[in-house]
Each structure stands twice: as structure tokens, then as C-alpha cells.
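What follows is one chain in C-alpha cells, specifically the form predicted alone.
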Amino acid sequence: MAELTWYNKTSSRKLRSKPVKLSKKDIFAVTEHAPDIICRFDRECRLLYVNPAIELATGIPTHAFINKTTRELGMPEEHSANWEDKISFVVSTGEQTTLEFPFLTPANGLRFFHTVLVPEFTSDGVVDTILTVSRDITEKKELDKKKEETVSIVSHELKTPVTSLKLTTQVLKKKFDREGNDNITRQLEIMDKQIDKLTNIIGNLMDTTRIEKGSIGLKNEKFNFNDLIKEIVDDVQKTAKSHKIFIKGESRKAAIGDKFRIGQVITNLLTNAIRYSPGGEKIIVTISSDKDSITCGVQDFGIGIAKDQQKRIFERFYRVKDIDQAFYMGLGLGLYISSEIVKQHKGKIWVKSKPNVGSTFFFTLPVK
């Protein structure tokens, strides 16, 4: 049986009403209503049921999906393995996941689809089939690609002369200072760290878009992560006036990467961990090893992240709320360019947190 709960809206109170059982019937009329196709999927992946939705949006007749497979769809063998990758993943562990996958009808040409997973239990608790909903989200994709192509022309366009700019303010910089005029220093001083600013918002806009077309291109060496750390503390340290940077223990093994670009996910889980903790006072960088990996963490005692929040910390320009449902300043893209620096690594990145307590981002890296 499944209970209904709803809130009276002028006074916030939960109401409950009594429990509401829905026949096989009531279930199958809104499955075959339903504008997003739902499938039924055997251990094996082969497809046990499908609603009308799926005639709609493909071309193809209900009755030809019944009891094929991926791969006997015509599916590539690519997004064949992937389905039952899934699959495989959802019976043995009983959890639900998600896939995209790109799909050509005869009546709608290329569609993609976004398709959520879930674990159906015997009453032995075993994973019997898998229920599937998918929703075609090819609009969605195209709209994300001119986004991505805008985003793209306007950081190369902007480059050329905010690089010109920061080169002319560095030679006012040289002649004033060399005639003494301190007032007109600082003045270029200060602009000079706006264009610092403005030069770190465009680098990232740029790294999105590479990221976008799987061309960040990274560097495999062997180096100390340790020194990496200190280097980029004292970086950070020299302009983080308002807050002392510590850095606890250490990695007994070399790491293996990028080292430009883990430098950067470090960089970028400093600078938010002092933007978000206006109230604190230090922040404290954790390093540790094992025979299999390296971790770093990276504690703040500030405004935290709420439950909610954390599952989308990572997604591609999602900012940060505060208690009181403020966003906090930037364009949301650090956390996702460090996480997608950290996956390409085989590395994995997550947060633990709690409102006005604060934040410790972790990330490991293999040292293989």
C-alpha cells in the first residue's frame, strides 16, 4: 500500500491520508498513458514489456520490441554492452542507476534518451526484473551543444584582449613604479588582480568546453604529491589574508597524473573552501596513502552544504545557497572541472558536510 503526504500550505502542518492501494489495472492504465516509454527488462535484457510511448517516439510497433534484446534491436554494440552493464549492475547489487544512450528511429531519425533503472524483488528479496523509464531529452542535448559552441567562441574571443590588457597594465605597473608615483601603482595593482580574476573565470570556461568534447588532454608522470601541496598552499597562502592554511600528514608514494591539473583541482577546492567560510579562520589540507592510492582533503569551518545540495556540487554550473537562499558569487564550473579532472585521473571525489559546521572535500588519485 502506498501512503499519501501532503503539507497545508498556511500552516505547514503534514497531513496524511489513509493508505491508497493501486490495483494491476490502475497501474497498467498509467503505464500505457504515460508520454515517457516504460519497459520491462528481464535478468537477461531482454525486454518483457514495453508501453505505447515507445511506438511514438521511435516509429517502431510495440510488439516488435517483445522479447528481443539490445543487440538484437540492431542497437550498437557499444550502447548494447552499456545496457547490460547496467543491467548486470542493477540485479547483483539491487540499486537503481541511470544510463543516456542514443537510439535511430525510423520515424524521428538520432534520438537520445535519458533512462532510470530500478531494481524489481521477488518475495525472496532477489532482483527479478528491472523497470525502466526513459525520456527522450534530445532537445535538451542540442540546446546544451549551441550553449557549449556559444561558450566556447566568447572565452577565445575575450582572450586575445584581456591577455593584451594584463600585458599593458603590467608595463604601466614597471613605469610608474620606476618614476614613484605609488598612487597610480596600487590603482594598476589592483587592476591587475581584477584581470587575474577575469583571465581564471575565462581559463575555466574554456576547460568546460574541452571537457565537453573529451579533449582536456592530460600528462601522465610521476611526481612528489607532497611538494604539489606545499607549492600550491604557498601560492594560495599569499593572498589568503583572512585565513591560515595547514597541511596535516603525508603520502608515502609518488603520485601519477597530471600534475598541472591536479595542482588546479587543489587550487580550486582552496579557493572555495576560504570564499565559502567568510567566518573562519583556518582551513586544513589532509593528505594520507595507501598501497592503491593517494587522498587529499580539504576542511573549512564555514557555511557547510545542506543534504540536498550535495548531490548536484559537482553538476556543471550549480552554485552553492547559503542558509538564507542566497547564491554565493561565480560561475558554478570549479567543482565540476576538478571533479572531471579527478574521473579522468580513475580518481574519485566526493564531500562531506553539514550546515554552519562546514565542508571537507576529498579526492584520491591511484599511484598506478
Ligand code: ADP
Second form
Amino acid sequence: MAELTWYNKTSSRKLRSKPVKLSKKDIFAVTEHAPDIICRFDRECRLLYVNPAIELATGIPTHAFINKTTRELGMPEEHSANWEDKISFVVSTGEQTTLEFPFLTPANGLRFFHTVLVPEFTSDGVVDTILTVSRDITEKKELDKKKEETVSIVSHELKTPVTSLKLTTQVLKKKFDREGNDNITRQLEIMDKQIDKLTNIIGNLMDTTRIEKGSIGLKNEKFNFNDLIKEIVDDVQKTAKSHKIFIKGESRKAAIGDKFRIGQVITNLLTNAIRYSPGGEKIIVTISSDKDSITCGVQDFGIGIAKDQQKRIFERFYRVKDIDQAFYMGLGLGLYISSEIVKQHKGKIWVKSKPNVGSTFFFTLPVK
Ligand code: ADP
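Given the form predicted alone above, produce the structure of the same protein in the form predicted in complex with the named molecule.
So here's everything in the complex, that chain up top.
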């Protein structure tokens, strides 16, 4: 009898005091009817068992897979090598891992699968076989692609009218300013700020598309990091009267990379620091350098981020769940774009944070 205990996902509490017992027959029934493809591999990447789901997904009979390695199944070199690498990883570490791969099937054409590889141990603790569960994610991938295309088209379509609105607002602002019409000038200033917010959102959406397509195109120039920080702090300080931004330390090395994009990272960290510390009064930017890299930190004394959320905030469209979404509005793109820019400069980005105490975001830039 195999024993399975069910846990509540969020509280981690056992749902039943007595474990559910599954016999070998039960397990066999589950695997035989499972919609996902379940396989057992040996250490040499040879298929020992596969459930009938594979026949439905590929149109190839189950027995044709048995005792074949991924290479013998005609998988292209790159994907066979990938499978072998993942199997060796599970064998040598005893840890589970995941893999995504395409497979050209006679029945359904090119399909994409997401696979979880789990080790199975002998009584001596050696990984003897590897259990894999593969799910067909072709439809999800197509949907994601469609979403990305829509985001790309919408953001491009929005850019031109918003740019024209910005120009018109500025012309009108100058006209009414000259005429001394303070009331209308004030209204136009509000409009101008809202248009800036829209421009920022459109810019973020366009950058996300560029990153996904791998076409962000970074410059590789030498620039003074301290001057850039000062320039950006001055700019941000003009629009943020609620907080005072301090700069501590300096870099003795020049930075190398795309000055505009690094500036974008700093602006994003600073505006986040201000937005997410509504009661805070100061923001501290620290700069330091050694022979290999420059490190920059942006510290706030705001709402902070819970430990379990800290890794996820750099994901695309990710926003922390337990904050007031209506008060702290955003798309969850700024940190994703920042981390991609930093990574493409071969730097690192991370956060140290405590709820209700504050956060410090750090990033490094190699100087060579
Ligand atoms: P946005 O702020 O537009 O939602 P970001 O990608 O910049 O998107 O940030 C992702 C999430 O990380 C935010 O929704 C917020 O919950 C959290 N976050 C970012 N910066 C801070 C900060 N300085 N303090 C607390 N939470 C933050």
C-alpha cells in the first residue's frame, strides 16, 4: 500500500488525520487514465514505462516508446541533450527539476510539453529511476503569444495619440500661462502629469515586448555613475515633495553599459521607494564600488515586502497580493524590466525587506 497524506496548500495543515491509502491497483488506474503523460526513465534516459496518454497526444502507440532512449525516439539533438542533462541532474543531486520541449507528433503536429522530473530512490538512497509527468502546453503557449502580440499592437497604437496630446497640452499651457490664466494653467498641469503616467505605462508595455522579442538593444558606453545618480535624483526630487532623497557614497569606477537604460532602473527603484512608503520621509541611495563592480542601493522606510513574495516581484506582471491594490496602483512591470536590464548588463538585482520596516533594492554593474 502506498500512503498519501493531503495537506491544505496555504495553512500546510493535514486535511485528514488518517493518510489516504492507495493500492498498486489504484495507482495503476490513476496513471492509466491520467490526461498527463507519465513516464519512468532509467538513468540512461531509456523509457521503462509510459501511460496511454502518450498515444493520445502523439498518435504513436505506447509500445513504440518502451525501451527507447529519447535519441532513439528521433528527438532532435538539442532536445535529446537537454533531456540527458536533466536526467543526469536528477540522478546526481536527487532533486526534482523541470523541462520544456517541443515534439513533432504524427497526429497533432508540433506540440510543446512542460515536464516535471522526480527522482525515485532505492532503499540505499540511490536514484535508480526517474518519474516524469508531461503536460501539453501548446494552447497556453499560443495564448501567451497572442496576448503578447495584443500588448505590442495596443501599446504602439496608443503611443502616437498620447504624444500628440502631450504636445497640445504643453502648447496650451504656455498660451494660458502667457495670458495669466492661472486656473486653466493648473488644470493643464494636472492633465500633463496624467499624460506622463500614461506615457510611462505605454513605455513599460513596449519595453516588455522588446525584452520578450530579445530586441531591447543596449548601448555599451563608458559613463560617470555618480553623475547619473545625481541627475536622476534631482529629476525625481522635483516631482516628489513628500520625501527627501539622500545620496551616500560614490563609485570610483566609471560604469560601462547603456546609460539611458541604467537610468531607467534607478528611476524605477526611486519612484517605487516613494510610492511604497507613503508615510516615510526619506529615501537613501547608496553607491559603492570595488575592482569588479559598482553596487547601488535604494532604501525606503515603507510598507516592505513579505519574505515569500520577495523572489516573485521580479516576475512579469507580478504584484504583491496582500497590499491595497486600489491604493498602490501599477502593472507589475517596472521591476521585471529593471531586472532584465541589469541581467543583460551581467549585473545582479535583489531586495532586502521587512514588512512595515522598509525595503532596500540593490543592483550591481560589472565595470569591465
Ligand atoms: P508596480 O509597482 O507597477 O506594481 P513593480 O514591478 O515596480 O510594479 O513592482 C512589483 C511589486 O513589487 C509591486 O506591485 C509592489 O507590491 C512590490 N514593490 C516594489 N517596490 C517596492 C518597495 N519599494 N516597497 C514595497 N513593495 C514594493
